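Next up: a single chain in structure tokens, the form predicted on its own.
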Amino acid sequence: MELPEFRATLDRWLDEHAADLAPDRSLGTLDEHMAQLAKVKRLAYDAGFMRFGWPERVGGLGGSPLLRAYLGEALTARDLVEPGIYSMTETLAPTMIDHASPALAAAMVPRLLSGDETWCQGFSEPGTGSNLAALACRAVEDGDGWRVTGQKVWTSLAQYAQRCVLLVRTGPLDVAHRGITALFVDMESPGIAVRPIETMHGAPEFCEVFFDDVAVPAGRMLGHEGQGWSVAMDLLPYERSTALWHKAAYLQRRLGDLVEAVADHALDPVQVGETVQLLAAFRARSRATAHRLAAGERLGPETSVDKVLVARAEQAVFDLVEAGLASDVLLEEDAAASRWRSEYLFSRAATIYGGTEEIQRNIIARRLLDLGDDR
């Protein structure tokens, strides 16, 4: 199916099933957001829309990745899903398709697409900051498999997840990224403990995850031993392609909501203009990246530009919220004010999560502009 036909068919289906897709209650908690996500994904999967843009060998219906990009855009623009948690599918399903054994990918990917399962991404660790090559969570061979011991932190949605794409150290620390392996771990395995972290925006979206001699079968390795760094480098651009296009739709909608909410208040026209400009630049860049992915191009360090732009756009939109709705956001307790407040507080981390802005600018300078030694 081509994009224009898909868009028209999907929009018609969304209109016809608006009541079924609508949240059962006000989405105030993370539990409610997760339940809504599972419901929407199941309905969209059963109708076929969630399967477009994915290969037939993993239960998809084929077609361009632009089809699934538009699906996420449409669901986000209609406020049916929260883009951050929805985008985990766009990040982790391609990793399984590209690096898992064909049988494992065929068995697992439909569970994620249909909303039957949630997966998480175990990368960051205490004390390593943005230096992923220094990770210390270790896996040692144990017969026909591995035993994993260590800790991860800032693992999004781990308390809901049935599976985890986990980076572990299987070689010595002094070989850095060359000693890292990627595993696909069942989160119900004995020895795993999850401790949610409640952040300042009031939601326990991130978690600490502890692994104590956790058994992982050899068939759950993604790629080959010692190739975990390559798996991670293939995964990160997906975080910054289709997934960020969904974020663009969300920011555009919330900017429109803000303008409507402050119709009787004065906003600084210069600040409004700068925000619109930043958001337009991000959307243009994100659209180009989505089309490059659809054309089969390999994404790489240039997606750091997308990450810098989305962080700036997100913070600009919610700086405008602070300017226009300061008293409501700070003082009111109704659902609308609570949502604005939570989103504003979360936006403060936009230049940190998913790779700090300093790291992204360093990548841009060294790897794209050749402004220094890339060691």
Second form
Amino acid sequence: MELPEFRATLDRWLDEHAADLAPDRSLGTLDEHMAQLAKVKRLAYDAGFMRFGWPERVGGLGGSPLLRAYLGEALTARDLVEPGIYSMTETLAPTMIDHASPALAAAMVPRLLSGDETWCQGFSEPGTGSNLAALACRAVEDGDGWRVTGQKVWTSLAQYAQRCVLLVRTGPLDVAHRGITALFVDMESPGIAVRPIETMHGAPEFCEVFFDDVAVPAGRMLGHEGQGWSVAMDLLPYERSTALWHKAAYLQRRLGDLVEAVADHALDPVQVGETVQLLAAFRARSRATAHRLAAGERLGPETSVDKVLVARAEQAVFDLVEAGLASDVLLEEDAAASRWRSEYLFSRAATIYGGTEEIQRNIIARRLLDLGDDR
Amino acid sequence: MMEPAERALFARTLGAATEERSGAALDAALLELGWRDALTDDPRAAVSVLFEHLGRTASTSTALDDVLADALGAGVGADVAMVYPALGRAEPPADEDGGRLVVKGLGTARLLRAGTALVVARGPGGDVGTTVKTAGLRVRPVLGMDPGLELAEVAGTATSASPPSSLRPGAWSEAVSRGRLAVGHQLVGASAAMLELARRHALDRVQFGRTIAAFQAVRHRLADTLVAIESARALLDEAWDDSRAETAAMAKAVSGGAARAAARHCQQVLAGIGFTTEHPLHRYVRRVLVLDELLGSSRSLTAELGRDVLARRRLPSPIPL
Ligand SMILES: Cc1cc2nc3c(=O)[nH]c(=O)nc-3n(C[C@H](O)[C@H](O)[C@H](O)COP(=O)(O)OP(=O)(O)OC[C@H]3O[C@@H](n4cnc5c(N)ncnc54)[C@H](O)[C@@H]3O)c2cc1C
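One more: the block was the form predicted on its own; return the form predicted together with the partner chain.
Below: every chain and molecule of the assembly, starting with the one above.
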């Protein structure tokens, strides 16, 4: 199916099923958001929409990734899903498709698309955030598989997840990124303990995850032994293409909500103009990236520009929210005010997760401007 | 529409022309190379390619006159000298009442040479376009911040040489939008040239026993410059896909803002040498300041956008995926 037809069919379906798709009650807690996400994915999967843009060998219906981009945009623009928790699908399904054995990908990807399962991404550790290549969570070979021991931290949605795309060290530390392997781990495995962490925006978005001699079968390896770094690097362009397009739709919606809700003269027109421009520039960039992905181009370090732009746009939008709706953000307790407050606080993390703003600029300097090493 | 191969050839020949020539010699070369045919045939390709090159080389041309004349339907067969709004403004550069025009604006070098100029004036019955004799107006060559840009200032009262023709509503705004895209591309080209100068310098200059490109403060300034340039490029592209004046205005504003950021960062990285006239940087710094103000500055366009959004309580609706 081509995008115009998909758009028209999907829009009609969303209109007709608006009541089924709407949240059962107003969404506050992360539990409620996760339940809503699972419901919407299930309905969209059964109606076929969630399967477009994914290859047939993993239960998809084929077609351009633009169809996925539009689906997430439409769901976000109608405020049916929150794009942050939805983005795990866009990030982790392509990783499975590219790097898991065909049988594993075929068995697992439909569970993620249909909303039956949640997956998480276990990269960061207490000792390694930006310097991911120094990670220490260790896997040793054991007969026909691996045994994993170590700790991950800030693993988003781990408390809901059935599976984890996990980076582990299988070689010596001194070979840095060449000693890393990617595994697809069942979160139910004996030896895994998950502890949600309270965050400043009020939702336990992420967790500490402890691995104590956890058995992982050999068939759960993604890519080859020692190739985990490239699995992780291949995932980033996905995190920075379709998923960011969904974020653009979300920011467009919330900025629109703000200018509708704000009192007269509460906002500085220059700050409004600057924010609208930042968002428009980010959206234009992301649109071009979505089209490059759809044209089969291999995305690479240039998506760091998209990442810098989304973070700036998101923080600018919520700076404006804080300026224009100060009493909601700072004082009030009703559902709308709590939501603005939580979103404002969450926007502060936009320059941290998925590679900090500084790390993105390092990548731009080294890879796009060819400035050589920084020492 | 140009085929990709045709476009690449056009880009190469225009690139060479803008590198080798400037001013009247460049204008003559552009005519020879078929710039005006390209403009009517494929405005997007022609304008983006030529103006990006003009920005990169800091060469001077009067081709912007062709862009506006073409957009106004005045034809580009002859050398039409346009009158532009005064600095920082975007309304028609004249007021019309009963055939009398009060003109205040800017022009390119063409205005200094030509006997007549095309003026769009705002009158009681809407916008009119008319040709006026330049002899009756005060036309002064502009030196100022960027003498190399060869602008002219024009003011005075004139009577039309021909009966004014009414313009259809929106015609002036469309012409301004075209002009904004052209100047936006020029700003982006100039920004890219500044970035390249600073990048080369960062890789060559050694301090404290290493190239200054090794210092993160330097790297991050240059990275931010690239991000600014790429956002301007993305919006310019989007504005060509989208015909609305609002998008072209945003693209111009963001291009101007990017150029100012590029000037600030690159000047800092080039430091002492970049402050001399022996180094080319100053030509770009001067040029982007003036170009940012032409047809509406980043500052004024941004404030205007903000006021519009607040008045309508609605965001500009973006073009679909
Ligand atoms: C909301 C949220 C969700 C997250 N979800 C996940 C997840 O699902 N899975 C996961 O694996 N991780 C997740 N993370 C973790 C995230 O990826 C890390 O926080 C991030 O990579 C930064 O690591 P750090 O916090 O250890 O900071 P550090 O790396 O310690 O950095 C601290 C500061 O130093 C700067 N810095 C570090 N190195 C450099 C350098 N070379 N040059 C310049 N500056 C530098 C950083 O930019 C930062 O400002 C999440 C984080 C947040 C906030």
